[in-house]
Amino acid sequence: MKGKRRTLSAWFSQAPVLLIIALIVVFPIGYTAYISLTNMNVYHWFDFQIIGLGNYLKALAVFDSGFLGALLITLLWTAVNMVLQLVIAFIMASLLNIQKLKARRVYKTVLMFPWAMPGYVSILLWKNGIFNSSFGLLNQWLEKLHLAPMRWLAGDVSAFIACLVVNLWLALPFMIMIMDGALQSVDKSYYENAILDGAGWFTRSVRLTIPAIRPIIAPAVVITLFTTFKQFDVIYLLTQQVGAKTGANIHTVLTYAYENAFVTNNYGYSSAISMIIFFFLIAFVTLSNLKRKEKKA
């Protein structure tokens, strides 16, 4: 009896928290899953019907639907961002850890500025101040070189590169900070022995530094992969913002879902896309956790 009372009292004490979790987390996911099985759209606000997996089949089986193309762009976006962030952050952090470097703290503080600024403000500054086809800084430089101005955000390739540059500018400070802390944790005696053996910087980096810092930066890499995959603001604000579209037809899965929900008002299809993204992220987290357990074992 005492055990049952303790169990009941524990459940009652946790009931408010469980109720909040149910309202904030479980209910939205469940309702989105329900809407994804219907034909709810601008023509069927209140009289929508359950159509089963039709929306999922449209997204995954019909290439012309646009979802598979957006998924490919998202995977490319995530991979390129991740590789460039790791390489550039490692080089920058290595330069910041040079023993004779003066004003090291000043450089580190300056590098944190992009991360400290609000993302929305930074992205619009890049869009209007750097990439603007009429008065942007890049076209001003081209005019001084007597070259024709370019519409940087109008073409798919140039817009993708522009979005990549902006995202790197925003995200690199975090990765540099993680790399810098990881490099400082490596025992310097290893480098002394390697230098005596004639190992250069590249050899020391590949054989000593990277294996030593891998366990430290691994969580940051997972977080960055997760956030980059579900990136929305950079590509949307630079190219797809309603009323300010630039002509580039690049969509990640999130901007594609947003457009279907709030531009074309196809809520059933957009909900199906949202659930597919949700399952992708759950699978990614599960695989990451399994790999960590395997390494620990």
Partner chain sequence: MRKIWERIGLIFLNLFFIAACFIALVPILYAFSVSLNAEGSILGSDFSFIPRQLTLENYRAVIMDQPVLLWLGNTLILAVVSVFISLLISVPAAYSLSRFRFKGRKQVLRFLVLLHSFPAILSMFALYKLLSPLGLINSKLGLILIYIGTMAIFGVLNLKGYFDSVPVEIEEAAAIDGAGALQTVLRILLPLAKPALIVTALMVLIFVWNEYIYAITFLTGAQNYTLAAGLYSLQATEMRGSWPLFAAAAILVSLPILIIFFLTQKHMRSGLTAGGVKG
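Next block: the form predicted in complex with the partner chain, after the form predicted alone:
This part shows the chain on its own.
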């Protein structure tokens, strides 16, 4: 009897939050799943019909439809970002931990600024201030060197690199902070033998430091992996704002789904893509949870 009452009161205290999650999170997923099976688009806004798995087939089996290309770019984007972030953050954090560096605190505070700024503001400042072709800082510098100005965000490759730079700028402070914290938790006496053995910085890093900090940074790395894969703001705000496209045609899966829903109004197709992304992410989550459990066991 008591157990039942307890269950009841537990559910009762969760009811409001679960209700709003059902409304704002679960309903959209369910509705998206339903629409993904239909041909809803501009021409069939009210009179759409169920067409089965056609949208999924179009996304996964027809390369020209663009989804597989966007998926490849997203994977490339995620991989390049993660590698660069981990390497640069590790080097920066290691340098910050050199004993004789007196101004460490000042540097650390200043380096946190990109993290502290509202993300979309920073991205817009990069777009309008640095990459703008008429008054952007980069082109002003080029002009000083008597070089022709560039349209940084117009070409696919240069736009990809621009997005990469901005994303690194945004994400590195968090990673540096995590690495710095992890490095400080490594026992210093650990190194003494290695130094006596004459191991250089590189050998020490690979043999000792990295294995020691790996479990500490793992959760943050997994979180960053997800945010990078799901990155929308950087690519959208830099190159694809509605009415202000820059000409570059790089799509990650998220901007691709967004464009198909809100620009070309292919709701059925866009919903199918949303569901595929969701399955991907669920697989990711399940996999990373399994790994964590394995380690605990």
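Since the structure is predicted, the reported quantities are computational estimates derived from the model, not experimental observations. Positions refer to the first chain, counted from 1. For the two forms, the rigid core is made up of the largest set of C-alpha atoms that agree within 1.5 Å on superposition.
- When two forms of a protein are overlaid on their rigid core, residues whose CA moves 2 Å or more are considered shifted, and Ile282 is not one of them between these two forms.
- At Leu19, the distance the Cα travels between these two forms is 3.1 Å after the core is superposed.
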